[in-house]
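Just one chain follows, in the form predicted alone, and it is written as structure tokens.
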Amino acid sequence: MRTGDLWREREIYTAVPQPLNPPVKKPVFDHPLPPPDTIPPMATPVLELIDVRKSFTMPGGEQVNILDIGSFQLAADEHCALEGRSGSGKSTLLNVISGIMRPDAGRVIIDGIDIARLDEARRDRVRADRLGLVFQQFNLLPGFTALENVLVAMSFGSGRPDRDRAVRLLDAVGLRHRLDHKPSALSVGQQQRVAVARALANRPRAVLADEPTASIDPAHQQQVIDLLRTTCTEQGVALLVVTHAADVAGQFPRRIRLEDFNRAAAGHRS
């Protein structure tokens, strides 16, 4: 804002002779600003995409554009629901964000690190340390107990496995009495709870959840969403949930459609 827009003099000097030492006129501030120490800082994005593009070559040689994103940000502690029709690129987007897949062009910044510039091994380390993943099919290790599944996730991070933290996480999702149970001895809902605890194992900056309610019966879908949001809030973790369910997306403070910022998906609309 220009200075002239903020300040104005009480009087305008005219041709009338002025005193040799006129009193100092204090300007009036039209829109007083709060003291600097009371201005809230700008939210720092924990995730940022800049000019990200991804395409695939079909067996016949046709090039299909899947992602063409100019800009997208997820702020620290923000909870966001990402909607999109089938084939709009939701799964590809999550793979690019998590470093499982490298974009053809652009920047993918996770907690200040551009993982698009890293090799596969270093992308894996950033993913283990800074992102928690909740898969639609859970992907629990069948030969390990609930506690061991969380401890194994910790072993992929930079820190050492912390049994006490693993127990606390499973307790937070209501499974303290199921620590020694393997996935086959757990219900579908309990397996999803283990998956949430595992996603938080390494104190990530953000959790990415891919259709977390798709494999759960309607009676327990709300429990999963409540669990994700409550646990991420308690842990101070940002949350990005991919969903096709409007009733799920409607519960989030931020709700966006992939077609609205993915130019490739917008171009495929019929």
Second form
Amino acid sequence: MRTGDLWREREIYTAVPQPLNPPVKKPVFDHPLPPPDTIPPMATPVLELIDVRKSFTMPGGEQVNILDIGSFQLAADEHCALEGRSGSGKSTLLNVISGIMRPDAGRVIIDGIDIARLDEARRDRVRADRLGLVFQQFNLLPGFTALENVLVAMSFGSGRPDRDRAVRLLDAVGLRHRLDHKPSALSVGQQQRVAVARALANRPRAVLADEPTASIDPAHQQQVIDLLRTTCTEQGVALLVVTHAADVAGQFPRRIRLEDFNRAAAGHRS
Amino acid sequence: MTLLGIACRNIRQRLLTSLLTALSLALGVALVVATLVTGGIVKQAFESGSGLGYNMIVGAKGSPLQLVLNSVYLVSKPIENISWDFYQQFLPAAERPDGVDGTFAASTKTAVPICMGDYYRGFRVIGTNTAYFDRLTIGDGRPFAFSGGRNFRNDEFFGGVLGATVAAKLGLKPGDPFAPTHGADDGKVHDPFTVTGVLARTDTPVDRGVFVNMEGFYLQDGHAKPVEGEEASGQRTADSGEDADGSREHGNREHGKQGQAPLPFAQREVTALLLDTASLPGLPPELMAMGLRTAINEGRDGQAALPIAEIRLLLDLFVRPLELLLLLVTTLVVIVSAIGILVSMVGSSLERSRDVAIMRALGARRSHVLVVVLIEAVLLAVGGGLAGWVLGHLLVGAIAPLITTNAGVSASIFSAAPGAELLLVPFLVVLAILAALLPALAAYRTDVAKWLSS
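May I ask for the structure of the form predicted together with its partner chain now, the form predicted alone having been displayed?
Once more the chain from above appears, this time first in line as the rest of the complex follows.
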């Protein structure tokens, strides 16, 4: 446990477990942090970032720093909302965590494995086996049925595709009767349910959701958050949701702002 | 779900494009298969001319290839005739009126004379004797068989035997009369012959032949050689079909009627001899044939040609280059079709890039997406290739009657060029993989982060 790192993140840490549909709270980023002795000890982290830096070279040759993170941890059963403004590096951070991008420096430890040191193929395997991704646009494969979308994800993991488990996952998200429907025949909410089931296909240690409510109407937003949290709780999976919606972030027991611990995005802090 | 399953799903997702691509490939393959099979049939048509119970043709001096084409394959025009006396030189004493062995009798096992120059409704009429069907074979030593009737007897001057194609096409059966025409289909109509038998199909040029007793053939108008002192201007041209005046008679018209005496030997000629050379104990048969050939060619009376050698020459000089050219053209068609795969896949690369990015985000490795694209291409190639293979054989089946009639060999939907056809599928697979490499590499290099954020 690196409490100093947690202090730097300036988190709003809530010790009491939250209901699945907690009332929306106004973010209180500027409140003074609680004294160290009130912070509960964090369980073994499933995700840990240490001195991670990532920059891009612009077409004009200019080097732009996107990420400069001293430390970040996500415990094995933790649900966390990560807020940030546009351009603060949220998507880059998710790409680095999921191994799609390799950081320029630092360590990205997923379930004890430093993927920053791995080659691309091994990062792909870690992503397939230990992480589940949920996207803003759901990103279901349009030519595949709901069941096949889950099975495809399984086929890239280390285990054999398990049709029974895929059916159980879809059943758990209320889509037992839509197994053979293609995405085009599903409602927006149903598509997002398939995406959640797919994210859990390979028994991941953590689910990373990138703006999962951004492209759906407010009526469905709450359902999606409830679904994500409930399902991840049932499966014992950590959840990191990237969002720019304060009301969404307010429902999570842990809520952080990227600008607060990403030195490269400090200029974006409001 | 396996990579194969994913590839199948991708094909189904782009069903119309995939079907059109496969169809384009199928048409190319159908052309190749049809070319290969018909090329094989043509070669078979020529090669069927060997192993017929004779290994040498003796005819008038001139082109040996023309002699072979005319005598064996019943195409092209006869060169000239050889004299009756020269023919007699190949006969043993027992078959000669003078009871003395001919000069070449010792080297000859069988000598079958043929006389040509007449036609019957587009088919060659060949005057010969009973030995043609009694002593020659249809290949590999198999004797001639009759599907109806029998061979004509030597004393049936106006008896005839029809090849299977002739009988089938003209609807003739034993007992039916037929009257050949002189020199060409529109030439003077000869006295009628009677069908004594119809040959079972041989898949050789014999199927296209109308065989008549040469005694009756000699008795037709214009078929007798003018004897010395008789009408100096009466040049003998009957057998070559060059009779300038079809109405001109040759002084022996009275012999052209049934029951008349045979034509005197002095007025006879033959177009060619089909020879089976003898083989002496201890000597290879080829040596005997070579010796006889040299002896004949050194003389003035005629020439000897080896059908197998001439046909091999013809195949090497003309048929194989033509076959190669056709194969090249059709192969280009297949390559163009393979480029169709490339175009189709590049065309759908935008759609594919998003799917690839999603799969990569789910943990697919670059090698996975590369293999999926290649499997798609191979599936299209194999599917299109098999459809084309079936289509090609259907095409051959459709033109089979035409081939059978004109080439004298049986062709059907099941005719095949096994060696080349077996190579076709691996060739297609390699071609498809090459064509799919570009889109596969594009998929391999897909920028996941860019596509997921777009």
